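The chain below stands alone and is given in structure tokens; this is the form predicted on its own.
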Amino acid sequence: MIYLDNGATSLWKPACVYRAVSKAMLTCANPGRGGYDAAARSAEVVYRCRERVATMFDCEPEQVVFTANCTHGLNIAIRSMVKPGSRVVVSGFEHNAVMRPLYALGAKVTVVGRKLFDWDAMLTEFTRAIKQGADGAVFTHVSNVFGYILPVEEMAAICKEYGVPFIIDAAQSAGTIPLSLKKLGAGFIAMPGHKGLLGPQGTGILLCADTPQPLLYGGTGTDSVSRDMPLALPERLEAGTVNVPGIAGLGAAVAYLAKESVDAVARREHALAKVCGEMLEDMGFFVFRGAHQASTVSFLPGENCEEFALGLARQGIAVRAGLHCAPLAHESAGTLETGTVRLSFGADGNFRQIEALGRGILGIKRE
């Protein structure tokens, strides 16, 4: 199979993630629970992960709180910054992980920056809504959909200028492209293990710089005597027991990720974005490409998406069609009542992939 779907999961791993899930289920017990030496082993596997994460992201490991996804961590995230009738902007292309949590909560949504590939609106539109007055912000680094790379450092700034909390998802950013905590200046940041960083399923990770609220409430191993939640990161938001067998895989990932360079990854599949784009240009499909652009390429293939992309699982070529759970995204490209088919590559990307799609697609018409 040749796998093109890495915006929804990566799913080639590095062989040291296979070995660090199945030792830790092996030998791993209930971390914090215990004086034995499987519990402490488990301890000692988590901590690893959390220190090998704040060194990429620059943070402390405390910061590193471990979550079940990205999505469950923006909800975390939200929820401690946007109260109801907050006013929050968001970025046009946000992902509904960011918008239907704002919407349970009756936040005032302003979406700015619908234009694609275009930093100079983002900034136009997003300062005037800061300026304007909000209680916070929140948006994506990377759109999930057509791989639109925001200017997050220049929004970050303009949100301290006006002393602005915000929120950055991550999702389609971590493991590919730096991100540093203490220099945007976050509250919170929102990632997948499983996507960019390599990890298993099941697991997330929330960067938090500001105090979160608990969205679980539960036994942490810590201050049992206490009525509530302890006050401390990462115990705070940690309640109950952690995947430590997803933990080790994603410590491994992240030491894999340190050796191989996140910017010599990115390098590589953003190459390879490029030439396939310009690629199904050649082939005649209208492409969604900009100057910002990521590892992802979505294009209109001419007939029904879905369709189109079944074509292409007969051909073994995975890729996703549809809204991709991001209907303002599509809303902000006039894509909303067709969607798109979306290319992205991963890690494991290579040339060979993009020969195949096109022999695929070629298939396709043959039908």
Ligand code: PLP
Contents of the next structure:
Amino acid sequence: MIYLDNGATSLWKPACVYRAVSKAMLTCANPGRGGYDAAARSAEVVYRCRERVATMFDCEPEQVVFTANCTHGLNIAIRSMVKPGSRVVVSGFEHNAVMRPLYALGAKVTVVGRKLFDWDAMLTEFTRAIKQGADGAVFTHVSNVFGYILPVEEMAAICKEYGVPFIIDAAQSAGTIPLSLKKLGAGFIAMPGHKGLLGPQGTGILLCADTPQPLLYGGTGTDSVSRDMPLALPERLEAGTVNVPGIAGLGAAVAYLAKESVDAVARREHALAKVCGEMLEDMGFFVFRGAHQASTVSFLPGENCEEFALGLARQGIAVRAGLHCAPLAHESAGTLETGTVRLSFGADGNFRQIEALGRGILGIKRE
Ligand code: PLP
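Could the form predicted together with this ligand be shown next, to go alongside the form predicted on its own?
The complete assembly is shown below, putting the previous chain first.
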């Protein structure tokens, strides 16, 4: 199979990830719940991952909270920042993992920057909306549909200038574009462990600079007589047993990426997306391409997107078609009615995948 759906989850993981997961399953008990060897080893595995993540994202280990996925982290962050009626500014490319929690909380949402790949328009409209008065902002780093890299550093600077707290959704950038919690000054940055970070599914990370409200209440192995959740992070947000095998795998993946260098991975993936976009254009398709594009490309096949993707699946090529849980992004790009076919490259990406895609498309035409 040629796997081009890394925007959903990365299928290829370095061998060290599988080893770390199975070692943890064989040797790790519940971390922080006992003084015996298997519990202490488990706590050490979890802390080592926290430290590696903190180094990668330039923050303190205590600011690293393990979640089940990116959606989980975004829900905690959004519920901590937004109250019913809060005025929240978002980009025109947000995923439902941002929009649905905002709607559920009754936030007053202002959408800005709907023009694809246009940083000037984004920054002009974002500044105007923030100046008009906002209680918070939430924006994605990279659009999961179009690979559009948003000007998050500039957006962060605008929020800081006007004292507006903000959350970054790093679902499509963590592990492929360097990020610093300290430099950006975000209240929260949420990310999955299972996409660009190459960890197992069931893992996610919430980086916390602001004080969060717990989403789950329960045991933490600390301060057990208190009726409240501990104030200290990460315990405040990690009620119940954490996903130790997943975190062990994530820790190994982060160590692998740190050695490979996030920049090098990004350069390779972005180059593949560019070449792939050019090939699709040469084949006569409408391709959403532009400056500031990461490793994801969407195109219009000129027929039903889902059927086209099924045709590719029959040729052994895995892609995603439809709205990609991001109707707002499709509305912004004018593709809400049709959806798009999305290709997203991963850390194992190579030019042979693009050649195979080209052959697969010709194969559909012959079917
Ligand atoms: N945000 C964006 C931009 C995404 O692309 C995704 C998943 O595709 C999410 C949030 C949710 O991530 P998860 O599936 O880890 O909850």
